[in-house]
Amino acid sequence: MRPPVERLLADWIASGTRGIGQIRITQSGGIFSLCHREDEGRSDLAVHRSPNDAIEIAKYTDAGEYRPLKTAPNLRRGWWLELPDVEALQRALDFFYPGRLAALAVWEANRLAPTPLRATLERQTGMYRVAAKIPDGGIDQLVGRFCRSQDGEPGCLRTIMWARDGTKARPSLRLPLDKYIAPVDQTGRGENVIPLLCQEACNLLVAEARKVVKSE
C-alpha cells in the first residue's frame, strides 16, 4: 500500500492535474516527465533522471542567484526531468516545493490549522521580536508586495490560508481574492494544478516585517 502522500499525489494526477507551481507534469507509459511550464514543447532541454536532480534545479534562478524561497515564481528553465514512478515524483516535488505536499494532505483531511500572522509575529524572539510592532497598514503593504504571485519579484506562488489576526481579516487587500482561494492556479494560467498552500507566514516574511518596523 502506498503512503498517504503518494496516494494523494497519484489521485491528483489521475484527476487531470497538469502541474504544480511553475512545473508541468505529464505521464506516458508509467513515466512521469517534468519541465518548467514555460518550456513545454521545447526539444533542447537538458535531461535528468533522478529525483535528487531537483535539488540543484531548484537552487538557483536563470541568472544564477540563490533561491531562498522555493515557492517564489523564479524557478529556472531549460531542464527536463524523467521519473519512473509516483514515489520518485513525490521525492522530486518535495525538493522543488518542500513541505507543500504534506500541507496539502493535511488540508484534504480537513486538519489544516493556519496560524494568523499576528500570532506568528508575536511569538518571535531576539532580533525579530520587534516585527510584532508592524501596524495593520504596514502588513497590508508588505504582504501585498512580498506575497504577490505574479508581476516579478519578490513574490510567492503559495495560496495564503492564514488571516491577519484573530478577526480572520485578509492580511492584504492589495492582493486579488484568488490569492486566498485553493486550488486556484497562482501563475494566472487558470489551469488545473496542485495548489501550494501556505498555512503560516514564512521566516522571510517575518524578516521583512522587522525591516518595515526598523525603517519607521
Contents of the next structure:
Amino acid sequence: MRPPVERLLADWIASGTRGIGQIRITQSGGIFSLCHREDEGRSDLAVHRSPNDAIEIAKYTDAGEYRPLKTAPNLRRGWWLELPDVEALQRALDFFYPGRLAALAVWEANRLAPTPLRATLERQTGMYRVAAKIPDGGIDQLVGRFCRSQDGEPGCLRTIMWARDGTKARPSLRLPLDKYIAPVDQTGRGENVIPLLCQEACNLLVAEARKVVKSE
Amino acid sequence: MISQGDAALLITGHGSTVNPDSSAPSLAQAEAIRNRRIFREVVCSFWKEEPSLRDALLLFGDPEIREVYVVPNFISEGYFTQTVIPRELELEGSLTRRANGQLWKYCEPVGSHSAVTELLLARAAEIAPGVEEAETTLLIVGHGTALNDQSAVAAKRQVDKISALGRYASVQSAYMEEPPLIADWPRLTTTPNVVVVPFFISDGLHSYEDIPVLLGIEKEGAMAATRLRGVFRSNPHRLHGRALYYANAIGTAPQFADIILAQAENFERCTLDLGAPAQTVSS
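Now the other one: the form predicted together with the partner chain, given that the block above is the form predicted alone.
Below: every chain and molecule of the assembly, starting with the one above.
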C-alpha cells in the first residue's frame, strides 16, 4: 500500500491538477514531466531525470541568488525534469516545496492544527525571544509585505492557515482574502493546482519580526 | 538493532538563510542512508531551512512508521540540541510517545560519537600527505562563544583524545570568538607544519572566509563563493616561515552517514541500559 502522501499526490494527478506552485506537471506514458509554468511549450529546456536534481534547480534564482524560502515566487526557469513514477515525483516535489505535501495530507485528513503566529513568537528563546514584542499593527504590515503571493518581499506562494492569535484574527488585512483560502492558485492564474499550505509561520518571518522590534 | 520497515530517520540540521552549503552535508548523508534501505523514510529538517523543525511534526504520517529516530547533525551538545530541537519537535526527553502511538527517539548529536576522532585524524592526513606528524601541530578550530561553552568543550575533548595517541608534536584547540584565538596561531604553535581542521558540521562563511582571514591566508572582504571554496585546494600556505595546511569542515566527510546511523543504534543501547521511561504528549 502506498504511503499517504504518495496516495494524495496520485489522487491530485488523477483529478487533473495542472501543477503546484510555479511548477507545471504533465503526465504522458507513465512519465511525469515538470517545468516552470512560464516555460510550458519551450523546446530548449535543459533536461534532468533524477528527483535529486530538484535540489540544485530549486537552490538559486535566475539571477543566481540563493533561495532560502522555497515557496517564494522566484523559482528559476529553463529546466525540464522527467520522473518515472509517483514516488520519484513526490521526492522531487519534496525538494522543490519541502514539507508542503505532508501538510496538505494532514489537512485533507482534517487533522491540520495551524499554530497562531503569537504562539510561534512566544515560544522563541535566545535571540528570537524579543520577536514576541511586535505589536498587532506591526504584524499586519510585516505579513502584508513578507508573505504576499506576488510582488512581496520576497513574497510567498503559500496559503496562510494560521491566525494572528487566539482570537483567530487574520494576521494581515493587507492581503487579499484569497491568501487564506486553500484551493486558490496563489500565482493568480486561477488554475487547478496543488495548494502550498502554511500551517505555521516560518523562521524567516520570525527573524523579520525580530528586526521590526529591534528597529523600533 | 533498528527494526526494518517501521522506523524512520529524521536528521536535524541548522541550515542557513544565506549559505546553501550549510544543509548540503545533511542532504547528502540522508541520500546515502536512504539508499541503504534501512529506514522506511529518511528526511532532513532544519532550523533555518525547509522543511523546518516544525514541519517535521507532519512528515511521518505513514501509519506504517512506528518509530522515528531523531539524530541532530550538530558538532556538539549545546543550545540547539538541548533547547531548540526539543522545543520545536515537542520532545519531552529522550523518548516521546505521540498521540498516534508513534515513538520518537532523540539521539545524541553526531559530534559526540567516538568515531569523529578517527575522521579528524583521517582529514588531517588527507590534506597534508607525507607530512611528518612529529613535526606538525594539529589545530582543531571551533566556533567558541561566550553564550554556550559546549562547542569549545567538544573541541577540547577531541584534543585530549588525539593528544593521548602521541602522534602529533602538538594538538590544540583554537576558536574564532574566545581564547585561544585561531588568529594567534603563529604564537600558539612552534612546529614547521601546522594542520588546521575546522570542527564544524558544514562549510560556510566560517570555513570559507572567516577562518582563512583569521589565519592570514585570505584577505578580508566579499569574495565569490567559487573563489572561497578554492581555499581548500591550495595547500600548503607558506606563512610565518611555516607550512600551513587548511581543511574543510569535518562534518562534510561522507563517513558522517555512518555516524548518524551509529547514533541511532546507540540510542537503543543507551536506553536498554537506563531503562528510560516513555513519555506521552498530547500533540
